[in-house]
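Have a look below at one chain only, the form predicted on its own, in structure tokens format.
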Amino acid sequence: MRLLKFRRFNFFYDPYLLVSIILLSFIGLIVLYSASQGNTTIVIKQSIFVFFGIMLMIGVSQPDPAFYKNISGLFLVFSIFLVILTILFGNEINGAKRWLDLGFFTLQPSELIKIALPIFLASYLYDKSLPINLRHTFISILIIGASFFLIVFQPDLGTSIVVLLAGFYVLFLAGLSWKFIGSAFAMFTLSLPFLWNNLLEPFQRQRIATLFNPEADPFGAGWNITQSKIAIGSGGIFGKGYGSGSQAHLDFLPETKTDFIFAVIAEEFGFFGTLILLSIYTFILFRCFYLSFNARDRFCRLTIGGLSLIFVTTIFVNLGMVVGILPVVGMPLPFISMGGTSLLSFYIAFGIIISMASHKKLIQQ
């Protein structure tokens, strides 16, 4: 972590995050390029995403963390709300209200709240002492279930996911008992049968259907798992060669801006350039668990853990699904994926791990 002092103001940053991010940003361009077939408007368009991003991260990483602290309940409260106003206002595209146009902008609150549920559990959970009791898990898993359900309804499957698990980590960080895990996980596993025909959409049920056996409809529902195989194990060692991917030039392959971008990756640069997209994806993730546990107190720990956890799940829950592990849930690949709202939420994300960790180095001196 860095610290650099101007005349009138301190300057905080992490060089290996920031680096590691803005190639991020710019392998993700270079991509779309190749993926929407040379469209200049949509790389334009993104650029304009990561140039934004890249700045609204270095502002959000100069306040101290005591400030996120401080105003965690607010911006979990307004990130609700936001969801409220979409799912009563909100544009629905193919049965899900998932958007709010803003005019000059569309925004998908429920990304806010992948940042503001943690930050906010980290904030009520920090000075409670351990193991956490009863009372205080409670009151966490409302506020997280909440949160959960809100999503579920819009539907958005995948992030409400996400969102579950991303309050679930603050709470395991946080000290929850083994016991209180094992009888939650028994739960879940007994409510299943309940989740499955009272929860799920058809459309969602079909997906996870598709999942085991896409064969049984190749050219239905099995088709963008199909495809997604068929592009990733072309690629081979090597790939066929940026913009030389025939599963994504001539449309056989499915979402290849957003989804399904990792199979165009796989395609065009094979198994090398997979990894090297993975070795970035692991450094970052690293990087950030050092500063979790060299963190100046307990929120900022919980915080960036919680944070780095989510940014791990969607890269896992995206190449789940690319690879056909796990059902399609909509799930962007981040910093590569086109999109808005979910990349600045990852930029914001890392902004506030940064600030959690660079304060440090003036609390030392």
Second form
Amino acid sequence: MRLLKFRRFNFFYDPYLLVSIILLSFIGLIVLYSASQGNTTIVIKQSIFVFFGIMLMIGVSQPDPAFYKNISGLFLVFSIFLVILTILFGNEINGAKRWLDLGFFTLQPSELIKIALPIFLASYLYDKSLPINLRHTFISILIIGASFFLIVFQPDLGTSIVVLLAGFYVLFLAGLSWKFIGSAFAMFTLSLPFLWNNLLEPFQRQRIATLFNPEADPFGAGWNITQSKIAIGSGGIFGKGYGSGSQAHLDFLPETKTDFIFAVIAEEFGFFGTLILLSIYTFILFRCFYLSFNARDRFCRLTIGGLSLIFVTTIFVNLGMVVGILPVVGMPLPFISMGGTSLLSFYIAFGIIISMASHKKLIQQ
Amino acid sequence: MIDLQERFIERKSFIYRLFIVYFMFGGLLLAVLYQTFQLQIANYSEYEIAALENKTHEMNIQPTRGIIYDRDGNILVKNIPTFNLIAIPNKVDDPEFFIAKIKSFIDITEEEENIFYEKFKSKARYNRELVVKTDLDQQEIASFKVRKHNYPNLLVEKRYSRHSDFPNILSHVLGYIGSPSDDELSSILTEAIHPRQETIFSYANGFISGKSGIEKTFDNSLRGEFGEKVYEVDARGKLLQEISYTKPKEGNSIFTSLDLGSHIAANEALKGRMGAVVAVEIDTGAIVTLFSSPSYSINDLSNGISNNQFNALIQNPNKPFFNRALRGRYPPASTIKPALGIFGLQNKLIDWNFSIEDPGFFTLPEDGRIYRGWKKGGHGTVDLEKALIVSSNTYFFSLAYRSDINQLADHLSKFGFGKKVCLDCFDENEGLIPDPQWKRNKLNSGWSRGDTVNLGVGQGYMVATPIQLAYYSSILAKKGAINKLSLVQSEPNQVDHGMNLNNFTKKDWDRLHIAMTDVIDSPAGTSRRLKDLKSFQVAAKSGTAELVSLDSKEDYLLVRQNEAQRDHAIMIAFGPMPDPKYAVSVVIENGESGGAVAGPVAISVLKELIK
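If the one shown is the form predicted on its own, what is the structure of the form predicted together with its partner chain?
Zooming out: every chain and molecule, the one shown earlier first.
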């Protein structure tokens, strides 16, 4: 238990997570300056966003986890409400309604569901007898499925799959029976051809095909991945130096500020920079592993486990895409990519994790 | 309430499951690390090059072609800058609409329009440019400039054109340039630093290569070397800044041995008749005149000509493209007689005192066939000297009759007949010395004595080109020494004094020269009319090549109604005597009389050269 006692209130925090997340955020801002071609307006805006994000995270970590257990249902309902609102009134970009324009901020509610769902499931399964019986499994799956399809219809396949995973992680950690997992996996495998033909848009199939053969169309579908590989590869061991990445600065690299920011790091700081970044992420994950192991109750355990798995999933979907071993899916690199709702969600998620890490029940159960 | 036992099992299961997922992501971490390692360390150099290639854009710069000079330093072909309206064909979708739009502000003639359509397709490949209109004036340039932003596929730029101030006079010898064939293009581009890159053109017509004449034979030397411009570019291909610039190396200038004045003189003397004039500097073997008529404008050919104009040139019955100086095959006729005389003296078939009675014809003993001379009644008693001066056919018929054909053919080849005589001429014809073997192979019939008799006066199967006649003339002038002919100034070509002229002394040569000088200077000479045209002595031999074999002069009068069947007029000459500097040959197709028609042409060219 870590807390600073002030005259009037206690301050709850976890130094390891706090320091590494603030460090990542700083690295993100520094790289953003280069990735945005030295655009100070963008960097200042993002700095403000990061500052409020960190404040929010610290704020969120102050209440007792019980608070989150109590409001988790409300949080999920509110998030779903926002998604429905988005589908009805959202900004339509390229045929997809994913964003709510709040004037000062463009909110992507599906990103909120990504954390609201696992927290709700953790609280739902908190007092159920384990292993979970069929009825609770069914109810959980119903909730997960509803959230999933809501986002599929935006349409936003990438986020919907992450939401699906988020729900599944919690169920799995809570002890979903292996038999169930096995049969679900078999069904999924069998229905793959159907999903490929019906669920995926042609451009999504194209992206997957591109993964296996980016050289087939280096100026079309393979452009992003080809240029990303060139950027990373040409970084070498120590990189081309801060602000000197030709791939990033001459616009060969796509989406340098957001999805492909890792390629900028790799180009300018080399394999060395890559290792440092991956070390920080690994450190955070080990800390989360430790925290969930020592969590004070099942709710905390499942929440920390679920949220940290969403975190690591996002990281690897992004990295896998940028280095060319996974298909191109719009997924930011947590705390580094210029953000949006996704970044906000992760600050909230880690605020909750820190709250769970720092609030221990005085009476051991 | 959950009991402690259950809590313990639950935690164990939780950790176990969390561990499985973490383990999976650990695998992913390794995969990402491995891939990053592959990209950044294992294959670093490959990606480093790829990144470098990404951001640099190299362009070749077309070199300008070398200048062609005559022997006095007069420029024969040069590059002149003009402002041209240039289209980028691969950015034009509809050529007709495109031209119609341009027409609204710049006059495009029908001719120019046709050229554009004809060349559009082939130019639309690669990044070749296509000139819409050359040599724009200030007003046209201005009216384009205000509309420039509407035409990303059109530009006005200073480009060079290949230009000669004497486009019709030196056409055949200089030749013209044109678009290279695909093979030529790839050969040109392999010399460039970046074979497949874009080229910044210096010429209005884009890639060029020599197509004929000196432009073709010396193409490699004239061509020059590509320069290079390297730009930094962004992903949209926008040129950001110039990184490096290598100046193109201008092509080598060619200093030819040609004499401009003699070509002008030849052109004036021939007056557009079909024929050729070749003159050679005797001491060096340098070709000073290589003129063929009629001709065409090399400026037109080099800078774009429509298919209609081109076809008109090709279908012209006078064949202006035909280089008569190098490829015209004419019977040498009486001009061969000095070579026959040398043969007779060498082989002791005759000597200078040997004479015959010339009744005006020669009767072949075998079958009584009559071979006529040009003068009815003959020349009376003729020895070799007189036979040359009056051009007695009978004398040489009888000399040839007594000659061995194989020996004679071998002898004639020493004078350059039947083979190429020029080191660097474009597409030279070899002519022909007939012999029994040739006749058997080609005509499938045996050699007759009559064939040898005909050869004695340069008729029958033998044909020679004007350049061979000039070469022959220069050997006669230089008393047997041989210089291979050449179009460029250089060290004197290798002189071979070893022409094996046994039993033929300097004295014999002097007598031969005197006899040939008397062809003009003697009152009996066939070319006596030329005597007063000049102030120096010239040795010569005229010839009149019969195209139709006839028995009498009356028959010829019928034949000459058809101009194309009239005799060719031929002249070889060298002077000034007694120390000749230049040897010349003239052929005028259907000119009839060698002495009277070809002679004055030879004299005016010699006068121009000797002055």
